[in-house]
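First comes one chain, alone, set out as structure tokens in the form predicted alone.
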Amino acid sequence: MPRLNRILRPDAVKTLDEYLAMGGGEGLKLASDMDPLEIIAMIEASGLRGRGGAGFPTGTKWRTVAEMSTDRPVSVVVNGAEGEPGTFKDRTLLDNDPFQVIEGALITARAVGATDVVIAVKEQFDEQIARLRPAIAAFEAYGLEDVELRVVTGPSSYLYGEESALLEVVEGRPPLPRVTPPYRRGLADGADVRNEASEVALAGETSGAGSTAVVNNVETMANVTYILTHGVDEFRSVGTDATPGTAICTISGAVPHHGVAEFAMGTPFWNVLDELGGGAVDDHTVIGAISGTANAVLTADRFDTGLCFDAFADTGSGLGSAGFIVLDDHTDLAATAHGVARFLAIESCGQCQPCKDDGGAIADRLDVIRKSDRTAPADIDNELESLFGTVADGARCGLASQHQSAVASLYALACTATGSHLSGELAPAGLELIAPIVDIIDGVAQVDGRHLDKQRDWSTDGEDSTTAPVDLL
């Protein structure tokens, strides 16, 4: 199945005039004449699922917020804090056409009765910020918005992309995930709450107890615009019943060409691998792929699985944000497992002690293996199995469970390499840097090398204080 250009246009849209001439704004115009509940019903009928990674039904999220917001302030927050290793889709979308993302956010605001729209990105996303701010100004100049639109920039931390931590950043605090979800507490209504810890003053179950928020991913918002503009039937004309529409995929790792492209949901993964990545490197054999650091390995014998949240889950893996790091028979899987564990151990905030401590211990033991350290304890395999079992105890966000899915599955797949490292038959492997993509240049993903300097306390001065980020912040 070939790549598509539904929301990822073949050529970048440079101005609002150009966008409007292409039919932009029609979805917003239609939404302005609809009852808010009709808009929500339309999104529900489309079957749109969030493209941030979890695949939660978008219409269900909107209806929940609308029902809890009858007498509360409500905000719409666009999550553009992309930081999942292997993923570059949201920044590509914002570079290509920020107008459709803004239009989708304004449609969402009409549906849930919001008066505030925030587009949250990382402060180092210079190119995307330079596209967003003029685009917002153009919408305001044309009178196409009747809510407050603003861009909020935040830190490079991986957890900034977690929706409740993102709300913390928007309110001026560090990216520390909350317990309470956005539909029970969103953004404060103008109050100065910068000194509150993230678990304080959470909205209660009864109405009137705090604000609410809809948090949707950049790609989700672009799809909202497509649905309102072209209709439910057209949106569902590609994809699967369970996951209609398209997915914007990123391919990197052990393939000849790294890149980003849009495919119909249901497209077999091998098709994406061949069409976008160019298949295997010469004289190499692809053995699997990981969807960022969030899901278990999809092994090559399951590459006929179609792009679909449910189909990927049925394999024991997950579609996530459709950012795939490809592995082949020249990949040192023990080093890759350590690379993923190292990334997660560093990015853990420390609010949940097992996540920080056990996650760090997992990374340390895998480091011993990749270095072919003959002094490794004889029961290191049992130690790792025990740590995988406890790392997510009491976790308030999904980071800890990623050790149990991505890292544990890589470790299981690396059993032969692990034994060879520990016996000394295999030479020490170099550090496999698993970190966010900062750019794709001439078909090669540029991974953030600055992550090599980042310590587990989130400092970059070369020496870890051994204090958890939550205690320092």
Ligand SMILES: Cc1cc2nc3c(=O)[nH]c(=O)nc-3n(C[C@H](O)[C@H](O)[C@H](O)COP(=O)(O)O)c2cc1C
The other form holds:
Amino acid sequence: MPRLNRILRPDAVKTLDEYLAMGGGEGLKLASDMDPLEIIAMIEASGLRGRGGAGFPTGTKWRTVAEMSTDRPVSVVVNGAEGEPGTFKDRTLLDNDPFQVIEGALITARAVGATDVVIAVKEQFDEQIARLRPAIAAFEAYGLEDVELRVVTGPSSYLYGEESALLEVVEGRPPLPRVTPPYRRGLADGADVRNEASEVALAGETSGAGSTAVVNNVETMANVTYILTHGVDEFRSVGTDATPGTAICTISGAVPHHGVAEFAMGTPFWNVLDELGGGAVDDHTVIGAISGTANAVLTADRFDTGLCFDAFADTGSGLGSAGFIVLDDHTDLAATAHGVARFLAIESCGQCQPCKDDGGAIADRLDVIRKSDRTAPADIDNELESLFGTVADGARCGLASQHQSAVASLYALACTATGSHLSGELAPAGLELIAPIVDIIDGVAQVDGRHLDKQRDWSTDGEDSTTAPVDLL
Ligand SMILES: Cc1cc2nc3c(=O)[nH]c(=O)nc-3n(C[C@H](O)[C@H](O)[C@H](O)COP(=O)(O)O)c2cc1C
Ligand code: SF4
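Which structure goes with the form predicted together with this ligand, now that we have seen the form predicted alone?
Once more the chain from above appears, this time first in line as the rest of the complex follows.
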């Protein structure tokens, strides 16, 4: 199936006038004439699932927030913190057309009764901030009623994208995840005291006067605009029953061409690999792909799996944010497993001791293995298995379990490959840097080299203090 240009437009939209001339703004106009519950019903009927990684049904999230928020302020927070290795689609979308993302956020605000819309991005996303700020100003000049729109910038941490940590950052605090229910207490309206939102209360609980927040990914917001503008049937005209619509995929790793493109959900993965990545590198054989650092490897024998949250989950992998890092027969899988474990061990905040300590121990053992260190303990495999079993114990957020999905599956694949590091059959492998993409230039993803300096205590200027970030912040 060919690539599509449904929400990822063929050419960047430069001004609001240009956007309006192409039919932009129609979705918001329609939403303004609808009852909020009708908008929510429309999004439910569309079957839209969040594109931030978990595939949570957007309409269900909105209905819960709306029902729980009749007596409290609501905020809409657009998650543009994109920091998962392998993923570059939200920044591409914001560069390409920030207007449809803002329009989607305004439609969401209308649906859930919010008067505050925050678009949260990383402070280093200069190009996207330079697109968003004038776009917001243009929307404001166009005339918005009672909606405050603002861009909030935050740190480069992976955890900033985790939605409860995102709310913490918007509140001016470090990116430390709260507890993990899907519906959140929201923002504290500028108070400098610790918001009850940061405690364990869920939006669904009736006690307290805190605000609620609906957090949605950038691509989810663009899809909301598409649905209101073109209708449910048109939205569902591509995709699968379980995951209607399109996915904006990123491809990097062992392919000739790295890039971002939009495909119908249901498109077999091999089609994305060929069409966007250009297939295998000459004389190499592709053996698998991993969606970011959050899911198990999709092995090549399952490449006929269509883009779909359920179909990917059925293979034991996950679609995540459709940011695929491709592996081939020249990839050192133990080094890749170490690269992912290293990334997660550094990015862990340490609020949950097994995540920081066992995650660090996993990274350390894989480091020994990829270096073909013959002094490695004989039972290192058993140690790893035990650490994979405990690393997510009591975890507050999804980062810890990424060791169990992504790292464990990469290591299992390494163990089935011909030759091993510990037997001396494989030469020591260099460090495989797994870190966020900062740009894609001429078909080559540029990975954030600054991550090489980042320590597990989140310092960047020397030795790790061995104190967890949460204790330093
Ligand atoms: C460690 C971690 C990092 C995450 N990073 C992002 C991110 O950069 N962008 C994003 O939209 N969601 C990210 N998520 C998922 C969010 O927590 C949340 O599910 C999402 O923003 C909800 O939006 P959606 O329903 O539109 O997908 C992350 C989750 C975890 C556990
Ligand atoms: S699971 Fe890890 S990253 Fe998430 S809150 Fe706990 S320690 Fe922090």
